[in-house]
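A single chain, nothing else alongside it, follows as structure tokens in the form predicted on its own.
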Amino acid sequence: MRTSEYTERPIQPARLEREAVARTYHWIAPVHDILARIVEGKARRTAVGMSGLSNGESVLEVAVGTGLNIPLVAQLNPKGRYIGVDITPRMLRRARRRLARTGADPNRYTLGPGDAYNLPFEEAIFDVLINSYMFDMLPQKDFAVVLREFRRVLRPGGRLIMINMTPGPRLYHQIWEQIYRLHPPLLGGCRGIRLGQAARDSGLQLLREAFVSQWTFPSEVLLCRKPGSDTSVPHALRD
């Protein structure tokens, strides 16, 4: 089922300031990957194929956590560039330790600070730009903010791929909205969205979005390209 295709309702206004954000992942990092795995995994794999990611690629991940997109994307693009970048330090020590144990060359990927808001890269240098589980804490101001620095970073013809908790169409989906509801941070201060017309409005092309539901998590896997000269679609992104 797409995102497009179950009823519309409001969403939540985010309820974690920005400034506690790197806080409450310090609290959440040791116990992060127990949930993550449960009902993230899905939509990580159905996000790393559908990117089309090929050997030989840039990649930026953007809010890389505790790394759990690494083993994914080193699988496919051993020989490829890869910087991942997070505001929370205990996240990105559980993540270079994730990074070690895939045995990638650490000349090629490499993690480090980085906020989504300003990141520090020249414009129109990455093949790929992934991102996950950030835009759905974010205020929904402040999601065009964040669009345009991606689209920045990307050269035209880059690939957009972002996984986000989104409303499900089912009543069981909805445990997950009654849990922010009572407490953001037992979610780390997710709530569902959709940011389908928040990229289109922020000049990317939105090829696919698909909706991954696991273990009554709901998610939305969205893949968009920067416009430019590169247009053509790769293989792995045909039906």
Ligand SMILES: C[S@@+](CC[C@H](N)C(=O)[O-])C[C@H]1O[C@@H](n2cnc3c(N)ncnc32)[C@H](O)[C@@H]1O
Second form
Amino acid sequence: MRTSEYTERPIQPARLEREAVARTYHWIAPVHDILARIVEGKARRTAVGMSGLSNGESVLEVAVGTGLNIPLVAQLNPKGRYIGVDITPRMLRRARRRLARTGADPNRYTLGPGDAYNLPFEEAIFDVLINSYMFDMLPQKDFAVVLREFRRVLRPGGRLIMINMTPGPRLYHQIWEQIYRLHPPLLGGCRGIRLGQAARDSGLQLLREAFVSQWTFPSEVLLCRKPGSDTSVPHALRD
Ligand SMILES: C[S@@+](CC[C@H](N)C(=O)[O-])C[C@H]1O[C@@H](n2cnc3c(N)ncnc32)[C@H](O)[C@@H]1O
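The form predicted in complex with the named molecule, contrasted with the form predicted on its own above:
Up next: the whole complex, starting with the chain shown before.
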């Protein structure tokens, strides 16, 4: 199959209502990591590597879930600040337990409630924003709204790293689209999406894209940058 054939394939509609997300993930929380560990680890490592994260940076993770990215971030950025937010209390509780096990400094690494549509932060305060497997459950009409919110909280020159399920070029990648078609909750309401164009349309520079497949599960990793540079201003999160 030619790349253009699958990149032009239409994205399936979102089938998890925004109001139902926290309720759904309350029940998914205890089993979330089973599939995630099997099919997403490679994409996470690719993303954190691509982000160029360096020690001392301020990081916001939106939709932190059970915190599977925390150990990767803490390893590269032990002296930086990290805030993880999510709308599902039960996912956050699991993330808290993982954070404690990671041994990261609790004065630097914190978790709390927060909605991607309306982040509880001032503008331009984070060096890096991480977001994994969240846009793939949102309606396409909301991509721009949330990307604008991400852009708002990043400082000029700040990086945005995003991972999502994506349609793959091979026939076996379509298994996942079929599972979603049959019963979206089996995939936590996630289907394959492509976010590159929406990111560009939201005024972000798309620096790098990677396609990662693990056990047939296709993920897209995007590294974007908020235009501008701001090296002089000591922002709220730096000590
Ligand atoms: C598939 S899980 C992914 C969790 C984590 N990012 C990971 O990669 O393992 C999706 C997560 O997105 C969260 N979520 C969905 N919509 C959200 C929103 N508007 N704001 C914050 N979190 C949201 C859910 O509560 C859930 O924890």
